[in-house]
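This document starts with one chain, in the form predicted on its own, laid out as C-alpha cells.
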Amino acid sequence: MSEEQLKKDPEKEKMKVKSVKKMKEIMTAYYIDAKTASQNGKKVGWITSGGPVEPIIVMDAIPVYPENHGAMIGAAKMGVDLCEKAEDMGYCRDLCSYARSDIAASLVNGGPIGGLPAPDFLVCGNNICGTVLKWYEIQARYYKVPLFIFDTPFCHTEFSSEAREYVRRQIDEYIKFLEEVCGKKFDMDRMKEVGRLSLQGQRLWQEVLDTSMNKPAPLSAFDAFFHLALIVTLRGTQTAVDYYVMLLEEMKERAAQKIGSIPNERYRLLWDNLPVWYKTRWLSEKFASYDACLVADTYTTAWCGSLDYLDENDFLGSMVEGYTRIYLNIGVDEMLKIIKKMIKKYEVDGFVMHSNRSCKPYSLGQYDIMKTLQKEMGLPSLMIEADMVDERSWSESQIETRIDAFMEIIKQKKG
C-alpha cells in the first residue's frame, strides 16, 4: 500500500461524527453493568422499547431492551441464522424478526454480545404492537420470571377520559409490581428527578434531530439510528443527558461550519419505518451517490414525540398520556399529520417508506399515506420492501432499480 493510501482523507475525517466513540464507550459500559448486575446486587428488567422505563430507573434496576438487541443482531448480519433457529423451533417466518432472533438467542446465547443477561422480571407495553405480548410471555416462561403487561388502548384520534383512568390505574399497579420484584419501596422524590432527566434528555434529542433543518444537514437519519440508543436504553439518566448535550454541541458546530452528513447535499429525503439494519451503510451510500441525504425519519422522532403530553411537575401522572399517544399507537390520520409537519419542517424533496415485513403496525397504512402525500403535496414517494433483521427479505437489484427510478423523478422535479 502506498504512503498516499495510508494517509487519512482529511475531508472524510472532517465529516466523521466524533461523538460516536463516546457512544460506543457508554453502550459497552451499559452492557457490562447489565451482565454483571447479579454480582452487584442489582436487578435486570427486560422492557419493550415503548414501555415506561423511568420507574425501573427509580428502582435502581437495569432496563434491557430485546428490540435493541434485535437491531444489533441485524446490524451484525446475524439475523438469518437466529431467525432460522427460531423457525426450527416452530415459530413462523411471518413473525417479527426481532422476536424470532431474540427467542433463539436466549437458547444459544447468540448475537454480537453473546446473548442478553437473564432477566429478573419483564415489562411489556403493547403500545408498539401486539406481538410483544406473546413474545414476552414466551420469555417469562423460559426464564421463569414475573411479567407485567402495561396495556394501552389504541388512540385513533383522541384520548378518552375512560382510557386515561384505565392507564392511570395500571401505573399504580406497575409501581407495586416493581416494589415486589425489587424488594424495596418506590421513591417518589427520586421519581421526580428521573422524570426531569427523562424530559431533559428527550428535549435534547429533539434538538439534535432539529439540527438537520440546516442545509447541508449535519446529521442524517442513518446517523440518528445509531445515536438513538441512549434515549431508549438510558432515558431518565444523567448519562443520557450529558451525552446529548455533547452531541448537540457537535451538531451545532458542524452546522455552523457547513459540514454535511454527506458530501454535496442537493436533495433532502424523509424516511419512514424502522431501519434495514443490515443495509444501512449500503442505503446511505446509494442515496449519497445521488447527492441525496435522508435528513429526518419518523422512527427516531418517536422517542421525543410525547413531549407535548409529559409534565415535569407531574411526570408519573403525565406518563398516562405520554406512553399511550406514541407514534405506533395512533391512527393513520394522526400519523399523516405528523409526517406532513416533518415534510415542511425539514423541507424534504421526497419520501422513502420501508414496507417492513416484520412490523405490521408500522407498515399498515403506508400506501394510504403515500397516495395522500402525492395527491395533496405532490411529493414523490418510494416504497422499499424488506425486513429490519432478516436478510432473506432483501432484494438488492430490485431495490436499487427502484431507488434509481425514484431519484430520476426527484431530479426532474427539482430541475
Given for the second form:
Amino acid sequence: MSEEQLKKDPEKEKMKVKSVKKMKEIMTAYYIDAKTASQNGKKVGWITSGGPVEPIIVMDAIPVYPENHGAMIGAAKMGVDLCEKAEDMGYCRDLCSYARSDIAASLVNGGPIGGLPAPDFLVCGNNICGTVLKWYEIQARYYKVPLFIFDTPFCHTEFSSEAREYVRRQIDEYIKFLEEVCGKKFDMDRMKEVGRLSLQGQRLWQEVLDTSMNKPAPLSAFDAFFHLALIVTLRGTQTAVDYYVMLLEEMKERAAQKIGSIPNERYRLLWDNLPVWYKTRWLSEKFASYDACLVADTYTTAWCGSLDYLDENDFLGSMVEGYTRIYLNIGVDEMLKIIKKMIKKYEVDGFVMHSNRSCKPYSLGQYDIMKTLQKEMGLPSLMIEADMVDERSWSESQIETRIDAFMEIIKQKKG
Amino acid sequence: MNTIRQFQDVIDDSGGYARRLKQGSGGKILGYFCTYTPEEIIHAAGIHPMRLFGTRFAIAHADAHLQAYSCSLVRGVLEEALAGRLEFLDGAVFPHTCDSIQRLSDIWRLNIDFSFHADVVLPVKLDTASARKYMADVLRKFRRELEEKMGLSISDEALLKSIKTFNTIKRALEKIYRLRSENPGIISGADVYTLVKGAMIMDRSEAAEKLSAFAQALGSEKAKGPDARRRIVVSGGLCDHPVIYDLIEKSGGAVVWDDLCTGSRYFEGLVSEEGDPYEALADRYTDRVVCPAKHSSITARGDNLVRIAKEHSASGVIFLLLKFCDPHAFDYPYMKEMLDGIGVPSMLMEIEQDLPSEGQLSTRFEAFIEMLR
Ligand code: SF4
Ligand code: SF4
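Starting from the form predicted on its own shown above, please give the structure in the form predicted together with the partner chain.
Full assembly next; the chain just shown is listed first.
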C-alpha cells in the first residue's frame, strides 16, 4: 500500500456507518426466526410492503415480506436467473420483477437465503399496486393457504366517506381472519402496545431521514435503502425502535461532526422510485464522482408518510386512513405536492427519476411530474430507464452518458 | 347483412357519428373505459356513453406522458384525446381497474380539458358483503357526481328504463353468440365483433332495436352444411383487430365463443329489473365473471374459461393478450394449466396496436389449428 492510501484509511473508517453491522445481525436473526417458525409453533404470514402488519405482530405470528425478498434477490444480483425461470413458467417478461423472482424462488427455493419460509396465510394490501393482487393470488394457489385482501380504494383526488367506511369494516374482517388462521383471540391491549411501537418506529425513521437536511447530508438515499429494511419488516416491534434510536444517534453525531455520506458534497439530489438494487453502489459512486449526493428519496419516505393520519390512542381506527392514503395510492398531483415539499425541505438541486419498467403505479405519471417541476421550479431532472431487479433492462453506457449530461446542467446552474 | 354494414359505418367514423348525434339531440357524450363503467347510470342521465378504443394513428403526443411500457390501449386513447380527435366528448369516466388505467386517469385529468371527469373507484375484491355494500355506495356516489357536475337529475324510473335497454342489447348479443356457437358458419367472427363494438358506440335504443331484430333473423338462418373447422375460444382482454378473427377462420378455425371484455364479459349476466336499481347494478357487478384486475376467488377466471371450453366444445383456446397488460399476463399461466387439465390445447399470442404481418399471424394460427386435428 502506498503511503497516501494508508493515510486515507482512518478517513474511510470515519465515513462508514457503524449501525450497518447491527442491522445485518438483526436481519439475519429475523430470517432465522422466520425460517424456523414452524418448529417453534409460530405461524408465518406473507404480507405486502404497504400492508397492515401490526395486527400480525399482535398475534405473535411472523410477518414475511416477499418484496423485501425481491430486493435482496436484486441486490445479490440473482434477479435475472430467477426472472428467467418465471418466464419459463409462462410469466411474461414485462411483469414486475419482484413478483417474477419471488414466484420462481418459491418453486426452486432460490435466492440468497434459499427461499422464504412457506406461508400459513397471505395478507395482500393493494394500496401499492394491482400487481400484488395477482401475485398473491398466484401464491395462494401455489401454497394452498388462505388469502386476505385488504382493499384500499385509490384516492385520485379524495378519500371518500364511502371508501372510509369500507376500509373500516375490513379492519374488523382482517382481525377475524387472523383469529381464524392463528387459532387464538386477538388481544386489544397488545394492539395498543404494538401500535405505539409502530408509531414510534415511524417517527424515528422520519427523524433519521430528516438528518439529511444537514449539509453535508450524513445519510444518502442509498444508505436509506439499506436501513429501510426494519421499518418495513419489523414495524411495530421494540427491535425496530431500538435500532432506529441507535441509527438516529449516529446520524446526529455525524451531522455534528460534518461527516457526509459522500466525501465532498456539493450538489444535492432527490431520487424517485424504487432503487435499482443491483446498481446502488455504481450509481452512488457515479454521482459521488460529481460530488453529488442523493440526499433523499420518495421511496423510503413512504414508510413514514402516514404519520399525520395515525393516532396512538386509536391505532386500529386510524389505520383506515393511514394505510389508504399512502404515497402510491394517491393521484399524480398529490404525489407532486409531496415531491415539491421534499425539494424545499432537503434543498435539492436536481431530481433523478428511475423510470422502472416493473412498477407502473410508480412510474406512469413521472413525465408529467418532471415537466411541472421544470416549469414551476426550474428544477432540472434526469430520467433513468431501468428495472429494480431485472438487470437485463440496464444499459450502462447510455445511463452514464445521461448522468454526465445531467450533471453538466446542474454544475452550470449552481456553479 | 344490412345491420352489420350500419354498425361498421358507425365504427369506421365514430367521431362523425358522435358529432351528428350531438347536433341531433343536443345532448352530452361521455367517453368511458372498460366494462366496469356503469353505462346505465350515464344513459339514464340522458347522456350518451361511448366506449373509447385505442388509436389507428401513430403515437405522436402520448409518448410525452406515458412510458413505452404502457399498453397500447392506454397510450392509444390518450393519443386520441391529446390529438384533439375526441373533441366531441364532454368528459370521461374512469372505473378503477388496472394500474395503467389508474394513472391514465390522473394524466388525463391534468392534461385534457373536458368539463367532466369522474373516477369510479370500485372495490377490487368482489366476494365479501362489505365490498358489495361499497359497490352500491360507489354507484350512488357516481350518480350524485353526475347530477351535481352536469346539473341534472337521474330518476329511478329513468335508470330502470336504461337498465332494460342495456339488458335488451346484452340479451341480443348473447343470442347471436349462442346461435353462432351452434352453427359457426352463419356469421363470421369479424361480423360478430362489429356488432359488439358498434353496440358500445352507437345510440343504445337504436342498437337494442337493431340487434334484437338481427338476432331474430339470424335464428332462422340455415346451417351451411357440416362445418369441418376446429372450434376455437378466444380469451384475453380486448381484441380490437377484426382481421384476427378472419385469419383464425382462414387457418381452419371457427371462433365459437370468447372470454373477452369486448365479448362475453360484456354481455353475460343481466341486471335485475326489480327492486332498487343501484342494488341491482351492484349485484350484477359482483356476480359477473371478473376481469383479472378484480378478485372474486383465486380460480374464478380459470373456472370460467374451463366452463366455456366445455360448454362450447372447444377444440382449442387462443389467448390474445395485449402487450404490457399485467393483469392478464399474470393469469395466463394458471389458466393455461387448467385448460391442460381438461385436455384443451391453447396458444398464446401477444398483440399490440400494430400487428405482425398477416403472413406471420397465419403461420402461427395454422400451426396451432393443424395440431388440433
Ligand atoms: S414494485 Fe411496484 S408493481 Fe411491483 S409489487 Fe412493488 S408497487 Fe407493486
Ligand atoms: S387491463 Fe390491460 S389492456 Fe386494459 S388498460 Fe389495463 S393494462 Fe391495458
